[in-house]
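Okay, so here's just one chain, in structure tokens, the form predicted alone.
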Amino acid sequence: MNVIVFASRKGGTGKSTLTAHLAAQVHKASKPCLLIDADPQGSLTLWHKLRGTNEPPIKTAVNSVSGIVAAAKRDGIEWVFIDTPPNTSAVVEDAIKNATMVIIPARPGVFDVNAVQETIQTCRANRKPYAVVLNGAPASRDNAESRIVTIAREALAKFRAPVWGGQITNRSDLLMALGHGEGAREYFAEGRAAAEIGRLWAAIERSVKAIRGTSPSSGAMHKQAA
């Protein structure tokens, strides 16, 4: 079983958004997925209610996710996606302890980039693989990323943080899909938002295979926390 945790002590980075879109991308009968909403704000739970199908299933957590994760493993769940609150509370620590990999979303601005440091330190303390994903980014122009995205990458490099080579662009399809209880691929499979979510998922899969030792680490975006 693979546990993907979305964590950042800063609010508004897009943890719930990425959790929802990726879960919708992954879940199918042959690849069962479980959502855990550990954020009291309940954004992921709201999306799930709008979805109205109970697929993928969702559980809520307050102080700990360990029991839910253990039950999911017994039930044969292949992927668990955990949305966490924007702080460094006990439930965040517990989620990271259970993680196969931690995704740290960050918008390409000074406040978000600076805020990743605490989450990185928690990952390192628990020796958990992690990667930063630039989210809500300005669109690329002429195949060149926005200057603010480049600056964010340079700042993250100073923290020795692994950063996904792609980006999730600030696109209306992402928000429209959530409002319908859908993921980007379900909302508009041929759209650019769906393509970016697909590329992010492919990168996560490569990293998880490398973490599990079932494929070479070349091309994987994570860093084994030391």
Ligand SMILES: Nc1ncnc2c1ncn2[C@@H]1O[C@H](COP(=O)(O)OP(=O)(O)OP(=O)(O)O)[C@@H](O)[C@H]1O
Second form
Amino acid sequence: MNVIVFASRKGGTGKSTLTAHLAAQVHKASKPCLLIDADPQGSLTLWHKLRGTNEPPIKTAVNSVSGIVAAAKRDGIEWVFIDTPPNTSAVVEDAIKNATMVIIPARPGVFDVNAVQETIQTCRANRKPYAVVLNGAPASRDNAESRIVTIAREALAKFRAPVWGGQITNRSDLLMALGHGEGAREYFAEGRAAAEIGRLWAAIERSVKAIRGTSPSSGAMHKQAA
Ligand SMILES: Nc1ncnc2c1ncn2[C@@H]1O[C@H](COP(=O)(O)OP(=O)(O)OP(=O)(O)O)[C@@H](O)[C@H]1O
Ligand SMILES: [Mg+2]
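Given the form predicted alone above, what does the protein look like in the form predicted together with the named molecule?
Following is the full complex, with the preceding chain placed first.
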């Protein structure tokens, strides 16, 4: 079983957005996924209500996720995705302790990039693989990423933070999908939002395989220099 934790000390970076879109991307009856909403704000729970299918299943955690994660393992769940609140509370620490890998979304702005440091510290202290994912970024033009994204990568390189080479662009499709309780692919399979979510998922899977030792770690995003 693999546990992917979405964490960032800063609010509004895209933790709940990425959790929902990736869960919708991954969940299949043959590859069951469990969502854990560890944020009292309940964004993921709201999306799940809008979805109305109870698939993937969701559980709410208040102070700790360990019991839910242990039960999921016994139940043969393949993927657990945990959405966490924007702080460094006990439940965030507990989620990170249970993580196979931590995804730290950050918007490409100076405040956001600076704020990843605390979450990175928690990952490093717990010896957990992690990667920063630039989210809400301006669109690339002619395959060239926006200057602000390049600046963010340079700043993250100073913290020696591994950063996913792609980006999740600021796209209304991502918001529209959430409003329908859907993931990007369910909302518009041929769209750019779905393609980016698909690429992010492929990168997470590659990293997890490398962490598990079932594929080489070279090129895995949690090892990638910014
Ligand atoms: N790539 C994106 N494109 C468009 N809108 C986005 C994108 N990422 C996030 N948003 C929007 O930005 C807002 C904040 O995102 P979200 O709630 O996912 O962040 P969060 O990190 O979970 O916030 P919190 O820390 O409060 O839990 C939401 O309205 C969300 O739909
Ligand atoms: Mg959230």
